[in-house]
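The chain below stands alone and is given as structure tokens, in the form predicted on its own.
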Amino acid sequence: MDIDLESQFTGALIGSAVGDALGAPVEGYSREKVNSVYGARGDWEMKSGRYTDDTEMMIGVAESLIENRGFNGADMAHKFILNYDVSRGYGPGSKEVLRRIRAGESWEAASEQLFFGEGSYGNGAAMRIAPVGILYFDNAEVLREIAYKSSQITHAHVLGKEGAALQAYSIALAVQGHKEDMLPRLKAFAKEIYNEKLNTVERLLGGDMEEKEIITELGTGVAAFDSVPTAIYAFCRFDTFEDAVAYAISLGGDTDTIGAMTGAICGAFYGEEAIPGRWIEKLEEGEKGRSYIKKLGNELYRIKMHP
């Protein structure tokens, strides 16, 4: 498959935003209720095109990586605060962390206070990680390091960080054209509970499983380990951007984030041209809308090619 690398960079970011906006109107819905809104998979129309905190934070990650030509934690946290729009649907953990950083706590320490000092293992770091996945696609260890550091701003728990690293590495492998052999590569990379989850993904791909089994065994919740493997499964199971993203959202649950993560992997693999035009056209425009998101992908590509 010969796809232009720049299209894969822009595809990862726009794909993430499209998946987010498509999943947003049905967030928290059951599989049956999603079906009642969108109908059977096949020809979904985007309902509103407005993205959520998933994309707003992804934009912040990209802006900071571009401005600093790499990771700068204090700046990335500052970008999150500058971009923060409460109407985008931020979770209570991220709201609290950003409040603490605004009040003067360091970006390294603020997130460690959450959940009785354990930190969050939600998928909020994984949902925004696409810019890290594309910028460091050719260096797995640096990718893991940057994924962990960028997670630390809001998600200090190792399972939150490892979920973000696994999602970033899925995107990196997609950029490199790995699909058939993605799972063994991910299993060699993954730590913690994610290895077991990837074994489950492999087993489920081996049979014609019903949606109920996928939901029960992989999860559709806000924990990173109940959503990152589901996005990987959706990418591996289907052969087009549209089919994979619609399937991921059709399962219900944390639909905007699982849609965003699936869209990022698919966009990185198939390129921007493979994203349905009717979805891109419906994606919100404006100061930081679809044209701006594409521009961020172009900038990351330029930094990668001319460091």
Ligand code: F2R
Contents of the next structure:
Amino acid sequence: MDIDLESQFTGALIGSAVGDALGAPVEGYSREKVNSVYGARGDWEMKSGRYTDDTEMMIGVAESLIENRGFNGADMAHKFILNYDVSRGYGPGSKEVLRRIRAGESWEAASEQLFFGEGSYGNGAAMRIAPVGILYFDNAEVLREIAYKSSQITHAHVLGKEGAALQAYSIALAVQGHKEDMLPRLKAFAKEIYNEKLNTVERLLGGDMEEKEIITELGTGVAAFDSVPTAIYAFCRFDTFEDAVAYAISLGGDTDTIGAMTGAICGAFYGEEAIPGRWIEKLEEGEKGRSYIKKLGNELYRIKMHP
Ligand code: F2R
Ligand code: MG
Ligand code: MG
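Same protein, the form predicted together with the ligand this time rather than the form predicted on its own?
Let us now look at the entire complex, which starts with that chain.
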């Protein structure tokens, strides 16, 4: 494929926001209930265009990487706090960590105390990782390091961090044009339970599986390991941004987040032009709306080209 790299950068960020906004009105719904809201897949209209915590935090990641020309943990945590709007629907763990950092705890330590000292394995670090995936797309080692560090702000559990690293690497491979051979490359990269999950993705892609089986085997939940592999599956199974993202959301569950993660991978692979215009136009505008998100993608591209 011959797609403009800048369009892949902006596509990853706008694709993530579009998937988030499309999935937001049905977050937590069953597959049947999503169907009753959106109807059968094909020509879905976006309902409201308002994005959620997934995009608000992704904006913070991008702003911080741009301003610091790389990772700065204290600044990224500060950006999360500056952007924080509780009405966007944050996970309980992330809310608590941001409260602790606001109260003076360090960005590295605050997340360690959560969930009885285990740290969070929620998908909140993976859902916001697109800027890391595009900026470090050509260096897997640095990508994993920055994915882990940016996750640490809210998600100290290794499965939360590794889920974010896997999502970032999927985006990186998409930028490089890898689709047919994405899974073997991801398997060589993945650690922990994610390797098993990727074997399941591979097996399920081998047949024309029903949605019910995908939900049971891969999951649609709020844990990183029940949602990142599902987004990878949706990207691998379909050939357009629209089909993959609508499919991911049609499964129900954590629809805004699985929609955002699928949208980020698809946007990175197909480029911004492949995202349905009617969805982009409906995505909220305003101070940090669609134009601003596109600008963040342009800036990250400029930094990549002129480090
Ligand atoms: N929070 C929501 N949606 C519900 C509210 C939406 C509603 N429309 C509203 O406006 O109020 N969505 C967002 O949260 C998810 C990301 O969550 P994050 O940031 O990972 O949070 P958290 O709390 O750290 O983890 C999520 C849950 O996972 C379980 N969990 C995590 N680690 C655990 C551990 N070590 N042991 C046991 N359980 C663990 C917990 O149930 C956590 O609460 C996204 O969907 C985003 O869209
Ligand atoms: Mg959300
Ligand atoms: Mg969600």
